[in-house]
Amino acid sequence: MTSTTSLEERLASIVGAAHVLVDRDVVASYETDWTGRFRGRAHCVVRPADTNEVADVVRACGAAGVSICVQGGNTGLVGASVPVDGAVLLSTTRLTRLDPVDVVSAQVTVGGGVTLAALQQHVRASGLDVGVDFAARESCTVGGMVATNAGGERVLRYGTMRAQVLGVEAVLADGSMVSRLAGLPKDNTGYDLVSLLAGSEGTLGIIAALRLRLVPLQPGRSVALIALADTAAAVSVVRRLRERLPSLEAAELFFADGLALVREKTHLAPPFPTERPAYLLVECAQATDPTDDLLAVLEDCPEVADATVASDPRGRHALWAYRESHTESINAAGVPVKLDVSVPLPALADAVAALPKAIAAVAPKARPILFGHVNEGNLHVNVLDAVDRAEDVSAAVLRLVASYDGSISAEHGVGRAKREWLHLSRSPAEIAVMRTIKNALDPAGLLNPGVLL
C-alpha cells in the first residue's frame, strides 16, 4: 500500500464503500467535538460493524503507516476524538451489537458503539438496570464511557464506568484481538486487562464488545430539590442521607447563576419563591416508594432552606430539568472552557469558593458556572467568555485543584486538553510506567497519538 487512494480501497474492501467516508462535508461533521472548542482534520471517516473489521482496518491503517483516531459518540470535552491531522477516524457506531440478557447473572454483552440509552431500554424489559447514567444518554457510546471510566450520577450507589464491566473484547494496535466475555465475577488469572483498558481513551486498543454487570431495575423513585445556603450545606445534608438511606442513587450541586442560566435558555418556571445561593438535587430508588423516608431525612437538616418532593414520573423529571439542562444551556450562551475535576470531598466548599477568585485572576471578564457531583467531590467547571484565555484559565484551575490533592480529570479523561498538566495528578513514576505500557501494546504510535500522554 503506497497512495492514500489504496488505503481507502483497501478499507472499502473490509467496510463497504458506503461506510467510508471521503467527502469533505460529511467528513466535517466528525472533526469538530462536542464543545466546538477542539478541530482536527481526519483522512477518512471508516465504520467498522463488528471486531473482526475492526481488526481489518487497524491492520491496514498500520500497513499504511496511517494513525487511528478511535470516536463513539463525541461527547467527551478534552479533545481526545477529534483527528489529529491525517488520522483515520474511526467511528465505532455500527458496533451495535445488543445480545439477549442474562437475567440469571444479571449481565449483558454488548457492542461499543450502543450508546446508553439504547443499552437502557434494552436491559430494562429484563426488570434489569444500567448503573451508570447521565444526560447525555442518548448520544454517548458504552464503549467510550468505558474507555474514559465515565461516572456520571449514580456513581454515588454503584460506581464508575469500571466498576460495571466484567469483560472486554478489544483490538490492539497491531490488529490482533483480546476476547474476554464470559463475565467470571471471580477470575484472578494474570494481569487485569479488562481494567487496563477501562480509562485507557483508546490509546491501547479499540474497545469493540463488553461484558456488563447490571443492577437492579427500582421502580419506586422520589426525587428532591433542595435549596441551601452553600456547598458546606450540600455536603453536609448529603452525609446525612447517606448515612440513612440505602437507596441514595444520586446527589448533585448547582448554583444560582447556572439555574438562571438554564431558565433563561430554557424558560423553566423557578422552582422557589426566593432564589438561594446553592441547590442539591438528590433521587432515592428502591423497590417501593421512597419518599416518606427521604422527606423524614430533610425534616432532621436544619441546613434546609427550601425543598419540594416528586415521586412520579413527571414529577421527577421536572426536577431533573434544573440539573440536566445545564450542559445545554452553557453551550447555548457560547463556546465554554470546560474542565472536569475532582477534589476531597472535605475540600470541596473552600475549591468551590475559590475557583472563581482563581479564574478571574487570569480572565477578567469569564462567566464561570460550576455543578457536579457532590458525593464524589466532583466539579464541572464551565467557564464562558473565555475560550481567547482557555490555556490560561485551565492552568489556573488544575493548579488550583492539584492544590488540594485533587484530580485533574474526574471522569472524562485527559486527552489532548489536559495532557500537559498530568503531572499535577499522577508521579514521575507512574507516567513512566503509563508510557512503558503504551510502548509496549502499540509501540508505534498508532491509536489516538496525542491523547493522554
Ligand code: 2HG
The other form holds:
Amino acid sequence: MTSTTSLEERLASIVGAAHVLVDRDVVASYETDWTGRFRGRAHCVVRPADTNEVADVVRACGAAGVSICVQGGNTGLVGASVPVDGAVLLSTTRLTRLDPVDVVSAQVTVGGGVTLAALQQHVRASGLDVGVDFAARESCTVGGMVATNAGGERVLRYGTMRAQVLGVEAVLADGSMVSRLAGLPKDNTGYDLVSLLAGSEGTLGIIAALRLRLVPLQPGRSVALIALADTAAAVSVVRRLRERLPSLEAAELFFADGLALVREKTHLAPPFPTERPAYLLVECAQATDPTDDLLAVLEDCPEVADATVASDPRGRHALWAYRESHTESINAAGVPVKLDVSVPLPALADAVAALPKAIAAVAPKARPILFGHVNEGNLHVNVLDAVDRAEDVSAAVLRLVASYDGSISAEHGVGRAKREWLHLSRSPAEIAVMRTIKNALDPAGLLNPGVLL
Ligand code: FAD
Ligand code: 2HG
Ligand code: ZN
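Let's see the other form, the form predicted together with this ligand, since the form predicted on its own is already up.
Let us now look at the entire complex, which starts with that chain.
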C-alpha cells in the first residue's frame, strides 16, 4: 500500500468513504475558481461533517505531510480556494449546523458551511437579519465570508463580516480546537483570535462553526436607481443621503459600459430613456416604508439627472439586477483580471478617471469595467481582454491605488492573485508580523500554502 492510498483510507475512516472524493471528474469540479483564472490539482476532496472530523482530517494530513486547501462555496475571487498541486481539498459544505436563533441576544450559532442564503432564510423567520449581503448569497458560505472578511452591499450600515462575528469554533493546523461560541459582546480576555481568523483566508485555521450577531429585519425598503453625470456627483449624493437618512443601507456605483455588458447578457430593458455616464443604486431600510424620505432628499440633489424608485420586492429586485449582474456578465464576456481596491473617498472620482488610462498604457486593447461600493471608496476594477497582460495590468492598477494611500484588497482578500503586491499596502514590519503569526500557528505551512504570504 502506498502512503497516498493510506492517507485516503485514513480520511475515509474519519468521514466515511462516501465523503472522500477521488474520481477525477468529480474532483475537477473543485479545482477551478469562480472566475476560471485559477486552477490547481487536488489529491482528493474530503468533506467532514463536524468540528471533530475537521480536527481528525487536519491531524491525518499533518501526519502524512500533505497540505490542505480549505474550500467553502468556491465563490472567492482571488484564487485562494483552489488547491496547489497535490493538496487535500477540505470542503466545508457538510458543516451545516443551524442552531435555533437566540432572539433574546439577537445571535445565532451556525456551521461554517452554511450558505448565506440558508442563513438569511433561517434568521428572517425570527424577525432578524444578517448584516452582510451580496450577490453570491446562494453559494458562498459563512465560514468563507469570515475567512475573507467579506464586505458587500451593507457595509455602510453594519460593517464587514468581522463586525458580525462574536465567536468561532475553529481547528488550527496542529489539529487543536478552539471553541468560543458564548457570544459575549464584551470579553476582553487577551488577544482576540476571532478577529485574527477574520480575513485570514484559511491560512491560520478552519472555521467549523461561528456565533453571529444579527440585525433587525427591516420590512420597509426602498431602492432608487439614479442616473448621474459622473463619480463626483455620486459621491456628493451619497454624502447627502448619509447625512439625512439613518436608514441608508447601500450605495452602489456602476457606469454606462458595465450597464451595457449587463444588458447584453441579461436582456434587461434600459433603466432610463436616455443613457447616462454613471449610475448610483441606493437602498434605505427601516420599519416603515422609507420612500417619501428618500425622494425628499433626492429632490434636494441637483446632481440627479434621472431616477426611478421601487419599494415592492419585485421592483426592488429588478433595480438591483442592474448592479448585481455585473460579476456574471463580465465573466460571460471572458476571463477577467479582477482587482478589488479602495481609495479614500475624496480621491474616488480622480481614481475612476485615472484607472482606465493607467490600464490602457500597459494593455491598449484591454476593456476595463469599473463598479463598486461608493461609500467605502471600493472599486471593482475588472479588466477584460487582458489575461495575457495580467501582471502589467495588476502592477499599473495597484501602484496607482497605492499612490492614493488606497488598499490593494478592499474586500476579496489577497489570495494567490495579489500575494506579490502586499508591500504596496503593508509595511515590511507589518508583513514580518504576519509571517511570525503564520509560522507560530502553522509552522509546517499545512493550511492554504501559497495564499496571502
Ligand atoms: P471560498 O471561495 O470557498 O473561499 C474563500 C477563502 O476562504 C479561501 O481562502 C478559503 O480557503 C477560505 N475559507 C473558506 N471557508 C473557510 C472556512 N470555513 N474556514 C477557513 N477558511 C475558509 N465578496 C465581498 O466581500 N463582497 C461582495 O460584494 C462580493 N460579491 C460577490 C459576488 C459574486 C457573484 C461572487 C462570485 C463573489 C463575491 N464576493 C464578494 C467574493 C467573496 O469573497 C465570496 O463570495 C465569499 O466571501 C467567499 O465565500 P466562499 O464560501 O465561497 O469561500
Ligand atoms: C461585488 O461587489 C463583488 O459585486 C464582486 O464584490 C466584484 O466581480 C467583482 O469584481
Ligand atoms: Zn464588492
